[in-house]
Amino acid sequence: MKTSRIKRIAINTGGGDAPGLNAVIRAVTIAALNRGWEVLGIRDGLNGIFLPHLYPDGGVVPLTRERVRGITHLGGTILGTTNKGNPLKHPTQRKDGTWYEKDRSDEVVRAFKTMKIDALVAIGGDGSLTIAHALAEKGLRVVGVPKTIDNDLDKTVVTFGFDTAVSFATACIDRLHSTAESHQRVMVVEVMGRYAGWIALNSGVSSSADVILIPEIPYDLQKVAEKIKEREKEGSKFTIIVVAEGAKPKGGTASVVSKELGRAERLGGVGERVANEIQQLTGKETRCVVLGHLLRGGTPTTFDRLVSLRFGAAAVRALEQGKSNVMVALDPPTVRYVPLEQVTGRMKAVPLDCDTILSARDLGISFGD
């Protein structure tokens, strides 16, 4: 098997934070140190390496055994992260004061060469791995690790962070059952899920929600109102509705809060919109709870810790074997490597014929269609 001489590698974490990031950092660091490699951590995505002026104390930090000791169970990332500063589309100001998106990836590659970094382990979702793929195409050795609580990355059974997010969302929805029943209210719970409804679907089914609205199935609130009235007739005076932030009505669009240069559009507000319209259609007192970034924080579950540690160790093995421009992917019972070009620019949406949706329908859960 082909091997490659490596002396120094770097790790970065980009995009939204997710439980398990620190576990990956620890696994990569320990596995690399055990091979005699030096390990560096890049702060805040790639900002630490191509925007060093932002860090008077250093945008790249050495990762030692002491630095990664005791971080497996911690949420967040000790390196920091960002969903701004994409070097492929970096916001840059012209002399006339206007802004445009500039490709600064060549600067990143030069910085790696200057620092004599032999390879990068890039931990992130679609945006971060798209950047990683572009850097690999320019000659940088890169192995990606799939991270997103939305679970919408293709070619891997699951991404780390997803299980923790679903577990927390389920616990929250469980708590809302008692207050909704006590006050005979409709409770609308908005969870993350920009373009894929995995969190809403899994947490909604697990917590016995009555209605689940996901991006893959445009909803009709008249159908939702009928479900609520049907429950009323059966003696159930309350209803639990779980809605993904990217859910949209039939013939409509997702609820966008803002769009900034150099970053993806920001979604939000669909829960409140659904709650207001449901109250008007049914006359039922309706409340909205937005879980939002609560889903990103906190201690990773056992499953997410284990997957993160496995991914991190597998990334180092990939580099040792001479691989590049690949992503580690869970393919139970093993971890395999898939080309980044097969991952980036794609999205793993919820299949409409998947067993979880079929089971939900058998249980009487409405999808607003």
Second form
Protein chains: 4
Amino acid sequence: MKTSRIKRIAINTGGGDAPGLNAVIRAVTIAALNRGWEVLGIRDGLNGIFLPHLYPDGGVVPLTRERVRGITHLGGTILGTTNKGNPLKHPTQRKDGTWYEKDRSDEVVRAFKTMKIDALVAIGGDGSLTIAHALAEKGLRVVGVPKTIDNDLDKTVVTFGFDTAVSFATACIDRLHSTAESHQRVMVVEVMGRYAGWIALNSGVSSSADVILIPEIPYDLQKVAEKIKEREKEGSKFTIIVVAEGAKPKGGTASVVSKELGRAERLGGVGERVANEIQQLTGKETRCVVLGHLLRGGTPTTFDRLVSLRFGAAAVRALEQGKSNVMVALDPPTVRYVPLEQVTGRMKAVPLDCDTILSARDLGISFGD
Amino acid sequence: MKTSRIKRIAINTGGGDAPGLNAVIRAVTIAALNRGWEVLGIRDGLNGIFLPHLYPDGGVVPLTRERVRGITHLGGTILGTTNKGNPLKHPTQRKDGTWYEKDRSDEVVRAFKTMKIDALVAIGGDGSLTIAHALAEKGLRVVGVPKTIDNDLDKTVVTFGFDTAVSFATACIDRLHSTAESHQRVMVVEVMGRYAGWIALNSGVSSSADVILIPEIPYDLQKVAEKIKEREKEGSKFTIIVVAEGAKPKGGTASVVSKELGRAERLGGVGERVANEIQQLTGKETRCVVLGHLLRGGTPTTFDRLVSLRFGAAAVRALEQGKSNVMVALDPPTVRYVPLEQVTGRMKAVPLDCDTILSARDLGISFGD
Amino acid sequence: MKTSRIKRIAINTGGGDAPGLNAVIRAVTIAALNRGWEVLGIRDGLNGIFLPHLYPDGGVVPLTRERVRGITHLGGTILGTTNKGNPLKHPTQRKDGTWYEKDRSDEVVRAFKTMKIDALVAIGGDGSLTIAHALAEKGLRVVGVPKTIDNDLDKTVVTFGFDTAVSFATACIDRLHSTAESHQRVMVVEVMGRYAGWIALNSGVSSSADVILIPEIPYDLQKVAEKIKEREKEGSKFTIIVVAEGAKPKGGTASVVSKELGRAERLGGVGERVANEIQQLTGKETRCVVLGHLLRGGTPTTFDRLVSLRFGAAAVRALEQGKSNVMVALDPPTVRYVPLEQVTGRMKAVPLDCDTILSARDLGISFGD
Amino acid sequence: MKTSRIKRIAINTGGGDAPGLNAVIRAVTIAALNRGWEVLGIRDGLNGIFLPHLYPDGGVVPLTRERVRGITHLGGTILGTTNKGNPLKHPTQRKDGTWYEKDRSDEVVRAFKTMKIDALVAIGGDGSLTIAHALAEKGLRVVGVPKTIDNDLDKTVVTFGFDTAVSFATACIDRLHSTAESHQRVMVVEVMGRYAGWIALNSGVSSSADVILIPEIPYDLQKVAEKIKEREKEGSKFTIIVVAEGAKPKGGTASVVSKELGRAERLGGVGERVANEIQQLTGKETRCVVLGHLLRGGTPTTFDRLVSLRFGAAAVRALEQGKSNVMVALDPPTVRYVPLEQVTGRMKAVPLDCDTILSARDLGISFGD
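What would the structure be for the form predicted together with another copy of the chain, rather than the form predicted alone?
Below is the whole assembly, all chains and molecules, this chain first.
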């Protein structure tokens, strides 16, 4: 049996920080050690194994019970992470001095063999899972664990980190509510969500926002201004607008922001732009708060802790059962396994007819459409 | 069409308190008012309409936007609730002085007609939904919203209140962890769950408990004592045991507790009994903490707020679409409707082969079996 | 005796929002009602009584037990607040069309008399207390309750709202920590504190920040850059910098920001400027998060709830004892009363030799000096 | 100068667990290392140095930056603690087989000398500080840091752990509020406080309890029953009673509980007894919740984190300045030093005329007197 051969596995975490990474690492480690396997942690995505010269103290570290003790509730990742260092597209210099992106995945697979690592649990988003898929195609035994704060990964109803982000965004909007009301202001809150509006939608409904702008529904600020005036007439002299960073005006495009990020940040993101325009359209004092980085970190909620622990243990069970090239997915109430090729390169947008959108409209929340 | 006839609906909340009740009430109210319907709230289960003489100021109160403002995050229910006053089994005296339980549901249905209430949104657990089902069978248009802290209602993956209970239980166990470790104690934590061990299981795994005892898996305290000694040997001189109130020993029964509750509480519940026995078996200082009432109340988590708001709005949409005799259910990522007859009188136990149980075992957690 | 004459008092809240305002309002109301006094709430600072034409429904509202029920933990103020409408400097047009600031405090005192309000509990910051002092000098019986998120009011060790702001700032910095570490970034966090660095200091020490920049200690970013490099050498590849909004460079001035606030906000506040410069000086990826509005609102911490309730009740006791023209102050463990004239127009800066500054330095935290 | 001689210090933690211990340990360690001192941690009170044979791996461990990293917010103590092992009263067997308590403090002082430990930072309550005082009298350089959840240590306005305990107790009572109200129950909440009622008083006022029973004010349950009936008449059909574990009836005594703790716990503590009696007196459904162990552990609040860090650093500064035989104390806004002899053997009860008691009465809260 394939399974009987596993003696040593590795774990890595790639892409942005997300609450729950350490809980996954702990669960994978304990579940594997309890099977008598050895466990190694790869530093900073795959860099620890792919670019070992960067790590004089070792790019791969043994994970013991002691090392993963008490980390379930810690934000961040004890292994480090990175958005750089894609072995499928490694910047390489030609003899003529020009550069190209070289696929060095063969070397990575070889490195695993050399280190006698039988399998990899790859925790990451679309980018990291694409790499994991490529390594699996080349023969490395791989199980992926989905990671996305934005909840935009396909084939899993949700993954860890999202509940924490939505909860903290909701807590922040709650706080802004009382100030907005006391000062009779319009408050624009920009949350994460470049391609999908899940965080904005869920936190906006939970915190009783008045307007929610998401990438899936291009907005018209005239409609938003009308909503504000209508509220004014009914005696509500304040308005809370939640904006996903990828929201864009009708007929407009959000891509300028993405393309020239540095400049866009200086000019202010979509939240700042919406706030300025709303202040001009309504004459009301309008302020913008950008929650961005605050939503990535922090202690996972209990929900996210549990999903993380279940995902980590499920990944080890998958390896034991001889599975590879699959991703652990949440299909409540259960966990199941999805072929990696069905996951990568896709994006899970908010369906316009999903019950949360319908419920938001039932509650009188405007999407600016 | 039936739907066009709705002009006035009522809402009630029955059974125990649960975080999120007020959010459901708010969502139902706003979604109905936005359709031009009138909304009434029935006090204390169905008592407000069934036993009107108890309410000199009116057992049924109009619900306005103003009345439901800012209640999303409040624990409890602005309508009150009760475990007494079942119109299907109303204690009634015969002429000979003896008592019997009379089905007075016809009167209740008539009362709705008299008050020109076209439909009822009934928020409650198995008991309340059974009543709702009976009323629907007699012609009242009814949509149920499931309520159970214990998560033991069938046909919905989860409902509001459970995430809050699990989260708070986890926070409590986290707190006990540091004290147990500092003082090298065994700590037994009793949580709710008379028939199903969901709270114990989820909070136990999330908080890295060492032992979890649930009704679905009869326990053997010798096994638990062995686990404690094994941990001792490995240098962990403390142990956390989470016990569902309905957990029972192998070959034993938990029913004594249920039958004579007053007495059982004086003697101490299952937590107290487990603690005493463990102390005798291991000689280690063992303490018991009963979380019971702490898990019923409080501000709902963001997850529960959202489920509540979605359920409330979905109940109104169901009524608008002419649905009746159904319960709103969560089948993530969506909400759907289930015939009430498929829900009542059932119980959703923890499946012994569910991935959370498997994951708990993978992580080395003992179920005392 | 003066005291026996009190039959009706009023409460108002002025200046910015602060967590705990509603708890003070509740305590004043209950304590006064329990003495048989009537209680009125003035809307939006003093506007409700001073500019009654703005309030068709009444600028002064009766406060009953029912009205203040369950508001202890709510952010904001049920009375509304404002930074506009100073009766000491009311913009008034001369016959020649030019404008001047007229002292209309006599009218305000008359309005209290006309409404048979015997005394005022004025909750507010330096501006509101200055007005309260002026009214007291003209014969109105007044007790002030200090309000300042920034903790820069003199003669009270602390007041409500500050603990909440520091706690939330600390929670935010905790969250940024894990992301900063995982991504090896410099993170600049801008917190409130235009004139005094209390929030930055307390939240920075509590959250183990590496650098804290406050108005009291002009900073040199070269020193900060050195600190970052030194940390780098020791293996800490991330740095957290907490900046009070009023912090200023050595030899520089923060006043540009205050003077032309609109423009300054467009250019970015001090946090943005520090982040840009640090990125240039160190070459490290540096991000800025502005917590501003998030620190004003929200549910008060238990500490702030208690201070608020104690202050509200103490204000009523002061009125009962015939005191006037005083402010309630916290001199732990007790509450005492300070003449308003000793409070207004002053500012409580962080003393450079206070033990928190010394402790921060002991812990290796740099102030950029 | 004395000061120049310090090269190595030790830290210990004694008595019960308290949130903030680890933050003190971290601050002492970092502040000492930054002065070039070596730092050792003694395990389990003084046992690590006094009973070294119990610690095959060493009863004294070096504390490095790495070891104290990221522990500020962790509950418990990385050094362990104990209520056993008092070197002033060490159970010792005479030749005739009888036992007596021997003062072995000389040996302890010698052990410090042998290990070349120049000074001790002793973190603990009255018991631990009494030992610390004795060691100081015998020539060991000692600075004490006060630890008491109950806030009953004299000469410091407050210490770390108390704010966390009060905050969590308040959060728990908040949760019970909604359930009590929904179910129209009396809820009795027992909190810590054997000799002083600070936790009960502060959490009771903060959470709007209706009755607070503390050791300082003997109670009469008839008065409490009247309060409940009075509330009933006014339409409030629920009541929240907070009881300190040391509260006692008028003319009665709480000492039975203390003397025969094992038995008392089986019979139920004061909360259980009050609940039973109240149910009999009022006929209302009454439940009891015991918060005991939940208040000892957990993550410290920001307030407690800061106090802990300030205390730790202040202890090191004291040693540097040549101080000994003193305790660090909080005299807000500053930290100062108090001779240990002025602290030990005393108890800080709630003064009956303190403003919090007066405020509670102003707010209509009954003390059962």
